[in-house]
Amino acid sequence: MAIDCMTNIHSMSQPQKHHHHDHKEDEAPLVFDASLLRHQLNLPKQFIWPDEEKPCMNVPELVVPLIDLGGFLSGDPVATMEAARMVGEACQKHGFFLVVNHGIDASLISHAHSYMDDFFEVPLSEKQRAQRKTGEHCGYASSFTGRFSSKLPWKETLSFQFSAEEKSSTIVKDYLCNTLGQEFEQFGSVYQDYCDAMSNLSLGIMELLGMSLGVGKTCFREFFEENDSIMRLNYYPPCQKPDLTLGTGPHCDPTSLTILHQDQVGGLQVFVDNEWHSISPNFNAFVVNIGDTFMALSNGRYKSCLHRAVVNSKTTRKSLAFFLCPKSDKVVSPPSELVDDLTPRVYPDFTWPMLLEFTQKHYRADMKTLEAFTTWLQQKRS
């Protein structure tokens, strides 16, 4: 799941720009109400995709490696070393994988999904309280109708800022009720507690992670361990066109670690060996992908994975995802380990705010963020 979407790629050399305001002078701006747009047979144009990126509903599963973190979270040995193996290879092949016995309470996670009806079911005008403003990452978007004038989502989300550190333990809840009013105060709690199950959740996979790659287990947990990142809750209205748009385009995460809950409606598909394949919901296990951040974390020895989601004419598609990203003062920088004369430096030193303004003002996110960012990031510093 993205920070945002994918556009054509364009010129490396020349980060694409955001347009804001090319809509005709004459036309008002186009409005992503889902209680409207749910029942249209005719689609606004800004919905519609090109020919070569318009979604396949029947694509072959893919095979996500189903990671048993029990073991892992009792302190097994031998249970440890073998996720930390099968993280391993399921990075090397595509970024994705499932954990299970993941110590996260099973009514957390319903209630996580729950109360998004009690944000996303009200009338706009209440939900545009939370109004994301344009070059921020926080808030309520419809469709990101604001962001872009093409292959819009079809989608709302509603994106807001978490932090690891003890003097924001209530960062969630604040943000929740100061926006949205003390009515959301359970709201509030409910995200507050979920955000710290997934940083948690994160270490531990930071661990394993970092076993992986020969590091050892403290390398990433400790680089992590005062986070800023990023919770979305997304969700997808029915659509009665759903072969000409998409829920997210195709994209990589430009984050560090992606953990991913689904409901029990598909719709995630994952790019592999030339063709898309499902991920299946399962409420027991978390999605879990690595982001371009950690990808240049890893020296690039694991790849983030090309993914988008898919849209239906029947059910709402719900899904909470928490984007784990490094504090804003840290050197995103390989460890030593990972850097010899075989396998230099890939990319170079940079900081999360910096690809994240990279990607929320001057690039839509793609396959190829990191690529541009790199050479955007060089022009800059020269």
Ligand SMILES: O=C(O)CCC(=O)C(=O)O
The other form holds:
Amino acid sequence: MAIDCMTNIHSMSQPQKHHHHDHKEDEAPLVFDASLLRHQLNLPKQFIWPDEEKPCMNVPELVVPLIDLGGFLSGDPVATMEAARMVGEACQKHGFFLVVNHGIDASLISHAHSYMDDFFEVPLSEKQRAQRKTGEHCGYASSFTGRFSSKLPWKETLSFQFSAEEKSSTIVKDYLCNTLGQEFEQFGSVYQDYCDAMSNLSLGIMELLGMSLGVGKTCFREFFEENDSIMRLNYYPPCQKPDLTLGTGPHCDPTSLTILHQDQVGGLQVFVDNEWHSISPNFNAFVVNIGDTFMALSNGRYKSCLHRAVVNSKTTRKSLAFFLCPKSDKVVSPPSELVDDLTPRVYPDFTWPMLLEFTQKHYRADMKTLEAFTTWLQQKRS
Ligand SMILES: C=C1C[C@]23C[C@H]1CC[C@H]2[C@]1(C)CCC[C@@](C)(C(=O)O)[C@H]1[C@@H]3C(=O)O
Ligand SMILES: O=C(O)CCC(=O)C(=O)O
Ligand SMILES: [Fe+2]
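Could I see the form predicted together with the ligand next, after the form predicted alone?
Once more the chain from above appears, this time first in line as the rest of the complex follows.
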């Protein structure tokens, strides 16, 4: 029976949910060891999402324009205009688009995927050497145990800082080697090269976004020239009950621009026209979406888009997410061309570290993060 995603699942017979209360004081903190959990037929209750958020498996595919960057990257003015127009159109609709002929070496992408196994397949005790500290966003995190007590995502992540500043040209490699050990030297080099490539690609996309908003190609490019970005490796182990949990819950990225490369397994879903849609894997394409910080920079002209990731019972899924973020001292404020009597300011000035701290210490990023952040800021400032 094909279950229509819009079916009100409450009308279907659901086993009566037992409302456990988290007895935090007497419960040992749950440790998510993927090598064990992937075989379990009964998911721990923390991983079971509420009925209204459980995934539907037969979602329609989102038809997303493939934006060819070849002409733009070689300086062809007509191709540049066309690419800027397509980027603008996608951002007016839902904020997601695919880019091809992006100039990133296919072998670098393949290595970035294959090296993930070298980390995520080692024993948990070794991975925990890179354990993310409370309130910090870098390091190894497995399902965020200790951070959230319910709606745990079925994933492990390794996140690290990238800086485009010349003086930090080996920050990724150094962090990974120092944290994981010298045997990860090659691992560190691959992700250093991958992040360098991502940073350059994102500056090109910032030129197209600037042109599409009529503020010129240098405006946002210069704003992000010395970006302090986050690279995240997402590792989604197989799950025996994939329809009860989520790999990554519904959210808008709080960051400025996300360049994502998903493997051939598939699982990324985007909420468009009041329905979840899948984005089919395409090895030659990067999935690009704007985040909350860029929504603020565009004075709400472009919207960050709700998306999530589902898991499956057969195979591990991997995705590489590069989150472009401005340098810490940059004030997020829209260019004057985007503010006038008809379109007054939508969000207050803020810096990225303030929004990042909000998501790491006070608020789990979802679809209303910027709204909640604005309220939180005003209370602090009042
Ligand atoms: C700044 C960030 C916070 C998250 C990683 C980056 C950009 C996306 C954010 C996130 C993926 C949104 C959903 C919830 C979250 C907790 C997760 O599932 O990983 C978010 C990340 C985070 O706070 O670690
Ligand atoms: O893994 C995916 O396809 C999406 C992950 C994501 O949205 C994120 O890490 O912000
Ligand atoms: Fe995301």
